[in-house]
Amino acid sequence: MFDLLTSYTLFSLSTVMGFVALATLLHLQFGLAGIVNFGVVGFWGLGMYAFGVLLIQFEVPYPLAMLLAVAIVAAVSLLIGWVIVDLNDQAVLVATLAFGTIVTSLVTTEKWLTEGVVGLGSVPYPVETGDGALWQFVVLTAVTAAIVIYAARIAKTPYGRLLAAKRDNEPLARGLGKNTSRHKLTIFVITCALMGFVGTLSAPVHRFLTPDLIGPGVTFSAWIALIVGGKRHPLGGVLGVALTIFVFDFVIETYVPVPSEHAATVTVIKTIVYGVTLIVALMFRPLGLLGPGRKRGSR
């Protein structure tokens, strides 16, 4: 049996490596394809609702459960991608943020299905044994290194190379014969059922399901770590989260002896050194800490 603090070890770091594979679907995402998707929240939230409903109020075999969860996250995804292929980023933007909202806003008024705030039962491990979340840690690390290699290998594809000049010049794309629309179609909703996907291996890390894991600060989180990062670096995320979730949520919180009635301000100092390090590395390194920094002499 693991300990408390091993236990939390484990909590904690396979949080990370969630948001590592939300930041590198999201580096797919935008950039590369040049899609602006401020719902990440919502795609992981609903494979991991999704898949706690299924497995808990309708006793779905686990698998089975994960399978579903994912495919009603792809099919949410093709709809929506559908309506806001072709629109322009601001519109793509706020229509992936109120979708956001919206999965959140559900799975908090809909207690007849997800329990509301109460919250929804107790996910289990797939392997329950004492060493259940060391099983679940591997798992999503296995998971996690498979996104990221797959982003470093896209880019040098042909079909990569489509992307970035979709992304880079859409018109000039379309001028040469390609079909951006569907291939923008096709990253949206491949990246979005992945991001499901990692919700439905992330539910039973939190093992009891509430509305408050879902919310903006989640989407954000990714946001800020890929910026960081570097937005257009296969490894983008993967620096970004290590500088900022990695860094607050697990060596501080862990190993800083922080006077509990202290423990709030860290959430604040923390809400202030993201926004400090994202003007910072906006202002100074645009593309992140890993893309080129800005020319000297520019504004």
Second form
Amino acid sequence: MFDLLTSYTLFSLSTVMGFVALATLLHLQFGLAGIVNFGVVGFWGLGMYAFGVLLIQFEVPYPLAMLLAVAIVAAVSLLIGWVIVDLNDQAVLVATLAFGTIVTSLVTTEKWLTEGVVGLGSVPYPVETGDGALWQFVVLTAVTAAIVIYAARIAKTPYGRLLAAKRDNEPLARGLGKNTSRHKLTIFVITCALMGFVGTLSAPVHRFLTPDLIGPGVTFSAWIALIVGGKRHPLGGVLGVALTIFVFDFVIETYVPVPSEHAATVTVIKTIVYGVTLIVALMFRPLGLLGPGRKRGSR
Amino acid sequence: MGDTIEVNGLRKSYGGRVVNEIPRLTLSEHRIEGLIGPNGAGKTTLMSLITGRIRPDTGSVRLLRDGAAIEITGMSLNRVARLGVVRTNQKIQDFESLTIEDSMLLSLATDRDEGPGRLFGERDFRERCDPIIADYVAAMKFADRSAHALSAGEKKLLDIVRCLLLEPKILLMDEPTVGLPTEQTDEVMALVSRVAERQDMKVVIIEHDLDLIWKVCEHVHFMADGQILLHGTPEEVRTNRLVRDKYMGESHA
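Based on the form predicted on its own presented above, generate the structure block for the form predicted together with its partner chain.
Below is the entire complex, every chain and molecule, led by the chain shown above.
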């Protein structure tokens, strides 16, 4: 039966919810502002690990560790943003992708801090009663909902139009007096810091932090979900995650009885299906399921 | 009196070829001025140098306002625009995802309206902007303000409207008539003249449509081979032998 309270169900749903948050933040960065962030996992993973290290290795109090972790991610994204802000899309893509890889490598190699592949453990829930996992899921859901509502609202404000204008034609926007560099940097730092915040919330969900949690697959999953759902739509990330990550990591893993000898096959099939879905979406609905579809007669 | 632009010792070259060499020039001393010259004379480059889109090799551009001189050489495009020096585009430019109304709202939004924390106040902002937008929609005869600009002509008009909405002190227009039917050109120029009177705005027009230049400009600069060769009233420039030889020779002889 559909039992929300089993710990495995809560773990899966919390993971899925984290992806909804990441995909929606990516919508703000890429769908709205046109910043090609291929280092999603770097910001999320840095938040998660910074929090875990502060909490466990340095015994910093729980809320302070979260706050510091987010501050670290904000500082790092400010530095990266400052470097990439006026570079072209390809350069931004490569730089952020490299950043994500660097975070993963450092987490693996800096064993004195992160315990490397052995794993850093264990990150407790803020409330260590029996309901910790449920509360964590509730908090993650609330934060995700807030991000989605923010994304839906900001698009219909002067700031949303400014970011869309920057994405469409940056020199033209500058010619109208818009300081696009400053605004790009601001939205980049805010959304990256929030990715880090989601990372701190994801840490107790995984409990035991290992480098394989923060592989490039996280970035690609968030991207595929957003593209399938609709990069320009505030609900694109929600729909995309529901159709991709939710189906595989929750529905199939929880409710489809896969014989254990075929368990590894599911992961491979997942990757294949993601890839095919992405290609089909790009061919027939380049702006995603919630996008307007191909305009007749245009390109 | 209003603002004027003063250019001193300006020089810009690409790969050894000098495209602009202007020892001294004062623009927009008159309400509406023309800048004419053959293709490749460096007119568009001069405008790009003034608005900060490109940087000169040497020399300076200054904005003279109320007796003070503001150095705008090397200043970014957006800062120059905020100072009130704005340029309409020669090539068709648009924001593909913004409707006509969105585009106008974008222009009307100031720094104070734009911020990641400004989630509310959109309704007030629209109410404030509505009469202004309605005026321009009527003046430019846009069929549907909630639609996208579709034709090249609509995009060109919208480009000019976006600039006018910024209430510039100096409007540089780079070939405003390209892509517009003649009767619309007259309407646009009439509108620009009206705004210029009302908002104390100066206009500098680059144009190959010389009839328009002779008709609307009080003063004309003639440019060829990267240099300003002549200034004067439309009558003086039109009858000048140099201008006839270098520019009008073939077509207007």
